[in-house]
Structures are given as C-alpha cells and as structure tokens.
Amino acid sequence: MDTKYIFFTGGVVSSVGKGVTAAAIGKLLKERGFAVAVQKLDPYINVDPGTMSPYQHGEVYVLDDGAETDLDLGHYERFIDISLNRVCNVTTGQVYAEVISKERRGDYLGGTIQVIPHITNEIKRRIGLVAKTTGAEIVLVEIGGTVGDIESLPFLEALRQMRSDLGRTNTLNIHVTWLPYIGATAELKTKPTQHSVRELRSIGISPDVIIARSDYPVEDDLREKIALFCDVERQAVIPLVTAPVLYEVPLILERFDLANYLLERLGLQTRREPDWTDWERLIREVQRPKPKAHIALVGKYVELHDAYFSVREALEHAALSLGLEVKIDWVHSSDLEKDRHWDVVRAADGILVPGGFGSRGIEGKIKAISYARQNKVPYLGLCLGMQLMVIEFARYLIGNDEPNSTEFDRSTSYPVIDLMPDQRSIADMGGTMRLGLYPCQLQPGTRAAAAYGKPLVEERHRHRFELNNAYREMLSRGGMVFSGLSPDGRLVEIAEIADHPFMVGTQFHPEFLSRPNRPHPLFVAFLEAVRNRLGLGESAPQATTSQITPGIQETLAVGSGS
C-alpha cells in the first residue's frame, strides 16, 4: 500500500498538546495493526536542541542512533512503544544547512536558490525518509509552533504541496486548537479556532479533523458550531478536555471513534480490533489510592519541569508497577548551597540527581549526595548524577574537597571525572558527545545485575566526561562497585556503593527507555528500595565488595598523576 501521511498543525496558542495528540493517535493506529512512525518538524534555526538551554527548550530527548531531539519524540516513543531515528526530527536549521551545502558544491548548477522549490523540496524529501527508514505504513507529522508563525510557513507550504503530490486519499490534515474559557460569562469561545482555521486555509490547507482542546467540557452545540464555520464534518470535531492522567488521552479519542474515521478517510480498513485491557488497567492503577513516596529531585533547571520530563515519567512508570504514588519534590541545587530547602531533602524517601551541564549548583548536588550516602537514603544518579556520586565518594575517602571533574575545575589535583579521550580535540559543541545506544556488561552479584536480570543491556548516552580509570582501583578498594562496564571494560557505565541500601549511578540516561507498561528496571529497583525504607516491602540483598582499605588517601594521590 502507499504510505499514508497525517499532518498535525496547531492553532490559537502554542503548547496546545499537538505532541501528545499525535502520540495518542499513533497508539490508536498501532492498536489496529498498522506500522506507525511520527516525525516532528521544528521551525527553529538551531540544527538541533543539543546546544539549547533547557530553560529555552526543555528536555533534550536522545534516540537510539544518537540524535538529539525535541521532547515530543519522547511522547511518541512512550505512547506508541516504538523506537524512532534521526529523520524523525527535522529543524529549519537542518533544512537550510543541507540546501546551502548543496549550493556550495554546485549541485544546483548555478540556479537561484529559493524557498520554493528548494527549501520545500528538501522538507518533503526528509518527510519521505521516515517511511523508508522505519518501514512505517502511516507517518504522522507534527509541525511545531502555531499557524501564523512566520517560521512555520515553509513547512506548511511543503505539506500543501504533498497533498497535491500524493493525492487526497494518502494525506490527511488534523488541526489542534484551543478553546479559551471566559470566566465572566462562563463560556467557551470558538472564534479563535475559526480564525486559526481561516489562517490555515489562506495558505492552502483545509483541516479534515479539528481537535478542540479545552480545560472545560465541550458541549455538542459547540462542536456543531465549529463544524459549520470551519467546514468540517461534525464527527470530525473531537473535543479533548485536559485529562488528569496524560495516558488517558488515547482512551478519550477512542471513545469518539477517531481512529476508524481516519482510516476510512485514508481508504484503509482495521486489521484487528484494539485491545485496551492493559492500557485501561494502567489508568485505573494511576487513579487508585496508593502509599505515597516523596522523591527529592535535586537539579539545576527545576523551575521548568519539562527539563526533566522523561525522568518524571520514568518515576511514574516504576511507581505504578510497585503500587506506589510518587510525589516529586523539586529542589534547586543552588538553594542547597545557601542552606535553603534542606527540610525537603531530609523529609524525602529517596533522592535523585539527574543529568546536566556546567558548574552552577554542582556543590549543592554533591551535598545532597553526601546526605543520601551518610543517612542511607536510596539514591539514583543519572549521568552527571553518577559523576557527582563518584566525586562525593572520593572526597569522603581522602578527607577533603579536592576531587572534582575537569568540567568544573581543570586544575584539580584529583580529576576523578575527566574528559573522554576522543572528546579532547573536538571544537564544535553540537552533536559531538557520546550519543545514542551503547552496550553495557553487568557484573554478577551487583544491584544493577539484580535489577536487570540479564548480563548485557543497551542504554542511551549523552555525555562528554567519564570516570577516570586512573582512580578505578582505588575507588573500588574504598567500597565503590563498578557494576556496569563497556564490553571492552574500558568505560564505567554503572557505579554503586556496596554498604548502602541503594546508591546507584548510571553514566547513561535510563529514563529514555522507560515505557508506561514497561518501566525501566533501575527506576523500579530504586523505588523498591524507597518502598523498603517506608516499611512496605522486603529488603533486597546487598552487593559485596572489599572494605575500605588503609592508606586510601595516599593511593588516590598517586592515581591523580597518571
């Protein structure tokens, strides 16, 4: 069959929920037996979000092939349970860089380079790559931003052309818009939706389906009004009221029979009846009252929770599997340096330090890690969280604050964390880290091995620095267990403290592979330790290693000169 394309545009306001809507519809179609992939078209001129501030963009989501992408790709993978690749996130920067590169090589034979056809052709080429590289039968394409944004115009024009190129039975347009609520009159307004549809139609795109987002119930008369003034069928106006549980969105859309309507418009027939048993059980479990576990997430971007979106979701997934309700207490690491908000850390049932870059707030994170180690509080460190766990442990062993990472102190006498050798000569910052899926060999008898239940795993990375092997033996003699290594033994991927209920750090980002019905093993193990601390479960066996040996300070000092 010909590849089918569903295009998503947004109206009225940004952050209206296009990504979640696209992911939910992808889930509906996969449940009916179709191979699905999703692509995000981002209008910004950055090549990718890899060098963007989390405050600007939120989380950078990393794929198996190392692509640094928009956090919406996390929605796609989690909802649909698929693995995407780098062609599934396209930016204006990528498109223009490719066209300019071709022009410099002379590929256009001296022609004048224009938005139409050169830029739009490159956009269409990249959309076409999704089906070729993933084998998808239905490709869902989300355009970032809102209709009317000047940055989105080339993408919208490319979509308009694709309907002509592929035919109306192979393309379908979904417009996701917001219905504002006027408190003074207690009513929802459809006029902004009408204006956004008019704007969309002025550039040649008529929506086939309108998803009407709202914080309040949408009555049938409003659906009829939108259908009338926006020239869509009444059954194609789908109200999507903000759901208390994110993963409830597919079930809401299912109740409106949206998937069957889309398949009919695309000339397709359902291959199998969807089975929502597990998904409905998931929603019921979310809504069921459960014991609450407080997790102190100590980060440096906590003002914007989207900076840690996958971490938050991974905690939720693991908590559901264990019959817990996780309550994340957001703690700014810089505040801990000023002796603020320690009451939150002390009251926590578990402490998590996520990834990050730069020296701001680092000492606050290390203080939180020290508190977790000394007070036997379950701890999980992700990427930077592992590196700081190593730094804190080295400082404890030698009795001073000299051990550090060369990322923060290039002249440190004890560079226990150092730049990876293959990173030393790199000048460009974007797309040059250790990125993507790498294998990890687990060491028998460790907490990590017990959590995974198998000897070899693959995890997604995003980092430049690593544990300095010159200190590996000394840290091990001091009581640190290196429970996950690269298959050649060269890189430490997981570290843990032996005489602790659960203190584990990973060089990779396990949160990227967690799924609602398949939580990540390390997050599950972490929350199992939290549950044990709450007196709700049995204690897991502890890993074994040698005790701290005499003379560790002198030994570490020798290692620093290697």
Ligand code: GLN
Contents of the next structure:
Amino acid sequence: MDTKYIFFTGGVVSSVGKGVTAAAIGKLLKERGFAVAVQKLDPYINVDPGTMSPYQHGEVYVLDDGAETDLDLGHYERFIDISLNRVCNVTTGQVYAEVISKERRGDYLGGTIQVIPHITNEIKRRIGLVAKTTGAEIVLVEIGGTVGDIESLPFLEALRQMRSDLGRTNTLNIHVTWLPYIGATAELKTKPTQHSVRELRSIGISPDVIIARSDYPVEDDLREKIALFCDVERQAVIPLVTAPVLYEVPLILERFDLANYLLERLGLQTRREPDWTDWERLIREVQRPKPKAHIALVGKYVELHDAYFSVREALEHAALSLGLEVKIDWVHSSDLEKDRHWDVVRAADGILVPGGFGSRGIEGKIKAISYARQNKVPYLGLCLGMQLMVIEFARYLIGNDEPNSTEFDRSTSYPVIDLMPDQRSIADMGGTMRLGLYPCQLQPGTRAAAAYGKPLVEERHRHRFELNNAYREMLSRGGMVFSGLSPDGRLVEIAEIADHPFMVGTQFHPEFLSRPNRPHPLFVAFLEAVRNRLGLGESAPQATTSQITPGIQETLAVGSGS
Ligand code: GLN
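Go ahead and give the structure of the form predicted together with the ligand, now that the form predicted on its own is out.
Below is the whole assembly, all chains and molecules, this chain first.
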C-alpha cells in the first residue's frame, strides 16, 4: 500500500495538546493493526532542543539512537508503545543546515537557493524518511506552533505540496483548535476556530477534521456550527474536552468513531477490532482511590513541571502497577540551601533527584540526598541524581565537603565525578554528549539485578560526566555497590548503597523507557521500597554484596588527585 500521511496543524493558541492528540490517534490506528510512526516538525532555528534551557522548552526527550528531541516524542512513544528515531523530529535549523551545506558543496550547480523549492523539498525529503526508516504504513506529522506563525510557513507549504503530489486518499489534514469560554455569557466561542481555518485556507490547506479542544462540554449545535463555517463534515468535528487523565484521550476519540472515519478517508480497511481491555483497566486504576505516596522531587526547574515530564510519567506508571497514587512534591533545590522547604522533604515517603546541568542548586540536592541516606528514605537518582549520590557518599566517607564533580568545581581535590575521557576535546555543545541506548551489565545479587530480573539491559543516556574509576575502590569499601556496569566494565551505570532500604542511582535515564502498561523496573522497585516504608507491602529483597566497612577513612585519599 502507499504510505498514508496525516498532518496535524494547530490553531488559535499553542499548548492545546496537539502532541497528545496526535499520539492518541496513532494509538487508535495501531490498535487497528497498522504500523504507525509520528514525526514532529519544529519551526525553531535550533538544530535540536539539546542546547535549550528547560525553561524554554520543557524536557529534552532522548531516543534510542541518541537524538535529543521535543517532549512530544515522549507522548508518541508512550501512547503508541513504539520506538522512534532521529528523523522523527525535524527543526528549521536542521533543514537550513542541510540545504546550506549542500550549497557550499556546490550540489546545486550554481542555482539560486530559495525557500520554495529548496527548503520545502528538504522538508518533504525528511517527511519521506520516516516511512523508509521505521517501516510505518501511516505517518502522522505534527507541525509545532500555531497557524499564522511566520516561521511555520515553509512547513505548511511542504504539506500543501505533498497533498497534490500524493493525492487526497493518501493525505489528511487534522486541525486542532481551542474553543475559548466566555464566563460572562457562559458560552464557548467558535470564532477563533473559524479564523484559524480561514488562515489555513489562505495558504492552500483545507482541514478534513477539526479537533476542537475545550475545558467545557461542547454541545452538538456548536459542532454543527463549526462544520458549517469551516466546511468540514459534521462527524469530522470532534470535541475534545480536557481529560483529567491524559491516557483517556484515545478512548474519548474512539467514542466519536474518529479512527474509522480517518481510515475510510484514506481508503483503508480496519485490519482488526481494537481491544481496549488493558487500556480501560489502566484508566480505571488511575481513577480508583489508592493510598498516597509522597515523592519529593528535588530539582532546579521545578516551577515548570514539563521539564520533568518523563519522570512524572514513569512514577505514575510504576505507582499504578503497585496500586499506589503518587503525589509529587516539587522542591526547589536552591530553597533547601536556604533552609526552606525542608518540611516537604521530611514529610516525603521517597526522594528523587532527576537529571540536570550546571552548578545552581547542586548543594541543596546533595543535602536532600544526605537526608535520604541518613534517614533511610528510599532514594532514586537519575543521571545527575546518581552523580550527586556518589559525591554525597564520598563526602561522608572522607569527612569533608571537598569531593565534587569537575562540572561544578574544576579544581576539586576529589574529582569523584569527572568528564569522560572522550569528552575532553569536544568544543561544540550541541549533540555531543554520550547519547542514546547503551548496554548495562547487572551485577548479580544487587537491588538493580533483582529489579530487572535479567543480566543485561539497554538504557538511554544523556551525559558528559561519569564516576571517576580512581575512586571506585574507595567507594565500594565504604559500602557503595556498583550494580550496573558497561559490558567492558569501564563505566559505572548504576550505583547503590548496600546498607539502605533503597538508594539507587543510574547514570542513564530509565524514565524514557517507561510505558503505561510496562512500568520501568527501577521505578517499580523504588516505589516498592516506598510502599514498604508506608507499611503497605512486602519487604523488598535485600542486596547481598558489599557491606559498609567501618574505619575506612584513612584509605580514602587513594583516589585523590587523579
Ligand atoms: N550534568 C551531568 C553530565 O553531563 C548530568 C547530565 C544529566 O543529568 N542528564 O554528566
């Protein structure tokens, strides 16, 4: 069959959940037996979001192949349970970089390089790569931003051309809009939707489906009105009222029979009846009242919860599998440095320090980790959270605050976390970390091995610094267990504290591989320890490897100066 394309544009305002809508539609189609992939086209000039501040962009989501992508790729992978690759996130920056480098090479044989056709052709080429590299039969393409933005015009022009290149049965346009609610008259307004459809038409694109997002119920007469004014079939106007549970969105769309409508328009037959049993069970489980577990998430971008999207999701997936409701208490690590908000940390049933960069708030995180270790509060450290757990432990063993990462103190006399050797000569910041899937060998008898239940795993990474091997012996004599190593043994991937109910740190980011129906084993093990602490479950398996060796302080200087 020809590859089919479904294009998603946004109207009225941004942040209406276009990514979740695309992900949910991908799920509907996969459930009907089709191979699907989703691509995000981002109109900004950065080559990827890897160098952007989380305040600008939210989380940087990492794929198997190491691509640093928009967080919408996380929605796609989680909803549809697929693994995407680097062609699935295209930015204006990538497109221009490619075209300009071809021009410099002389590939255009003296031609004048223009937005149409050179930029639009490069966009179309990249859209075409998705089916080629993923084997998808239906490719969903989401255009970031809102119709009317100057910067998304080349992308929209490429979509317009694809429709005439490939024909109407091979392409569909879905426009996701917002219906504002006017409190004074207690009504929803369709006018902005009409305007944004007009804007879309002015560049030659007519929507086939309108998804009208709203915070309030949408009556049938509004559907009629949108259909009439926007020239879309009535059944193709889908009201999508904000769902308290994100994972409900596919079921809501299913109620409007959207997937069958899309398949019909694309000239496809359903291959199998969707089975929603597991998904419905998941939603019921979310809605069921459950005992609450408070997790203090100690980070530096906590005002912006999107910065830790996958971590939130992974906690939620694991909690559901254990019959818990996880309540994340956001703690700003700089506040802890000023002796504020310790009450939140003290009240928590578990503490998590996620990934991060730069020195702001580092000491606050280390204090929280110290608290977790001393008070035997379950702790999970992700990437930076693992590195800081190592620093905290080294400080405890050595008895002063000198141990550090060279990321924060270049001249520390105890560089227990240091730049990876192959990072030393790197000058470019973008796309040059250790990125993507790498294998990790688990050491028998450890908590990590017990959690995974298999000897070798692969996890996604995004870091420049690592545990300095010169300190391994000192740390392990002190009671730190290196429970996950790279297969050549050179890189510590997982560290844990033996004499503690659950204190585990990973150099990788397990949160990127958690799925709603397949929670990540380490998050499950962490929350099992939390559940035990709450007195709600069985006790966790005990690690059997190295125990704390008292009186180790005198041997600790060994690794210093390396
Ligand atoms: N800043 C640390 C490093 O580069 C940790 C990175 C992270 O947490 N993703 O190694």
